[in-house]
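One chain comes next, on its own, written out as structure tokens in the form predicted alone.
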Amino acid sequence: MAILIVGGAGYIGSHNVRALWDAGRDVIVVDNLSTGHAQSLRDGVKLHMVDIRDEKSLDAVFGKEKIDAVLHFAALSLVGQSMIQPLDYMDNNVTGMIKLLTVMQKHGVDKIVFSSTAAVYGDAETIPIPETATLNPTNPYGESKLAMERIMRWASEAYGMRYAVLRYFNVAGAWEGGIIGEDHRPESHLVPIILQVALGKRPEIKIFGDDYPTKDGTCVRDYLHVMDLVDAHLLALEHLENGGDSFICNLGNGMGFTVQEMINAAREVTGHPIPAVSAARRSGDPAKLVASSQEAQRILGWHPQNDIRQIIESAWTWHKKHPNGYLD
């Protein structure tokens, strides 16, 4: 039986595809390639170029393949863009989830691991943030992910589906040796943008807001290596395959780093001065997002293995080898 990875040609999805393939699993990918890259998939992985909102085409994939479980990564995910295109985000993310669950239910597929986000919490009152924190998104992206979580809950009640909701914080880094890595167009994530400055592809890094209530005025985020994230997904899938109950957990290091601290760490790794300038805050950005990952430790036995320097070093290896991403 195959594992279907929806959004499997994207950054996080492709790393999960490769890890599952290397573990000897049969892997099928569905991706409309709106933001993903077919080049990220290793030879032998079957790709269906389908938008999950296209129920008829998605149904055909389930009818053709023998699918046992789903890993769901397909979503629009830019906070700033979601503030000016909220309906697009609700359509793509929420409608996509409804269509996917509809087809899963029709074909008797009852296990799903879902890529959620810390954005469901908004401006949390407690740091590190536990899963019991108030859910109050400050942007349409977070709102769409929260809606998707709730839809899964009701699908579980009605149809007996079991789900694992993994709420990420900030993910960075790349596969060992720079085989695959992060390539968004346009790039919006902090670590690759910093490294683009080191590569001479940008003149400077903009720091959006230097007046937050933090140690140096810049936003605090919890950064996790993509391979630690992959490990959590594989453990979550194993949990469901072994008959485990549905659950929700955070994934993070539990340590917050400011934007300025990340820039300083990248300067040390790359040996480049990486000029930085201050800019206005971005709408919808909380001051601090740091995870409590105790639930992931309790349920899955999961512990992140990589620190900030390892995250940046692996990303730097990828970007040096592929300065133009998958266009190289």
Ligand code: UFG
Given for the second form:
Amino acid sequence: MAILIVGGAGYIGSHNVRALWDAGRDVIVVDNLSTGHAQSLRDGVKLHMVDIRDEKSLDAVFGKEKIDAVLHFAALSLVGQSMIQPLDYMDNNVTGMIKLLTVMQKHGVDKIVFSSTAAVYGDAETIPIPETATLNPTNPYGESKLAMERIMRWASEAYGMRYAVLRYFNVAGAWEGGIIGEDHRPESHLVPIILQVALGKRPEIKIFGDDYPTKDGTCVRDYLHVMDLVDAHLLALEHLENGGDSFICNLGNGMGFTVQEMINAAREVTGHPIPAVSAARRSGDPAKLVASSQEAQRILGWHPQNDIRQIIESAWTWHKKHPNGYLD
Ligand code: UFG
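Please give the corresponding structure for the form predicted in complex with the named molecule, as opposed to the form predicted alone shown earlier.
After this comes the whole thing, all chains and molecules, with the earlier chain placed first.
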């Protein structure tokens, strides 16, 4: 039986595809390639170029393949973009989830691991944020993921599906040796942008807001290595395959770093001065997001292994080898 990876050609999906393939699992990918890269997939992995909102085509994939469980990564995921295209985010993310669950139910597929986000919390009152914190997204991206979580919960109650909701904090880093990595077009994430400055592809990094109520005025985030995230997915899948109950958990390192601290760490790793300038706040950005990952430790026995330096070093290896991302 195969594992279907929806959005498997994207940054996080592709790292999971490779890890599952290397673990000897039968892996099938569905991706519309709107933001993903077919080159990120290992030879032998079967790719169906399908948009999950296209229920007929998705149904055909489920009809053709023997699917046991789904890992769902397909979503629009940029906070800033979601503020100006809210309806696109709702349509792509929420409609996509409804169609996916409809087809899963029709074909009797009852296990799903879902990529949710810290953005469901909005400006949290408690740091580190527990899963029980108030859910109050400050942007349409977070709102769409919260709606997806809730739709999945009701589908699970009605149809007996079991789910793992993994609320990621800020994911960065790359596969060992820089074989695959992060390549968004246009790039908007902090770590790749900092490293593009170090590569000479951008003159400077703009710091979005230096007047937040944090230790140096810049936003605090909890950065997690993509390979630690992959480990959590493998454990979550195993949990559901072993008959475990549905659950929701945060995934982060539990430590916050400011934008300024990330730039400083990248200066140390790359040896490049990485010029930085202050700019206006980016709308939709909460000041601080740091995870409590105690639930992931309790349910999955998951412990992240990599720190900020290892995250930046692995991303740096990828960017040096592929200065133009998957175009190289
Ligand atoms: N930032 C800058 N300059 C840049 C890019 C980013 O100062 O050029 C700042 C942002 O304002 C933010 C921090 O760096 O304070 C991190 O920004 P990212 O765009 O890298 O990440 P986000 O925190 O916006 O979002 C990411 C994922 C979301 C997820 C969220 C959860 O993209 O999917 O983490 O924390 F929901």
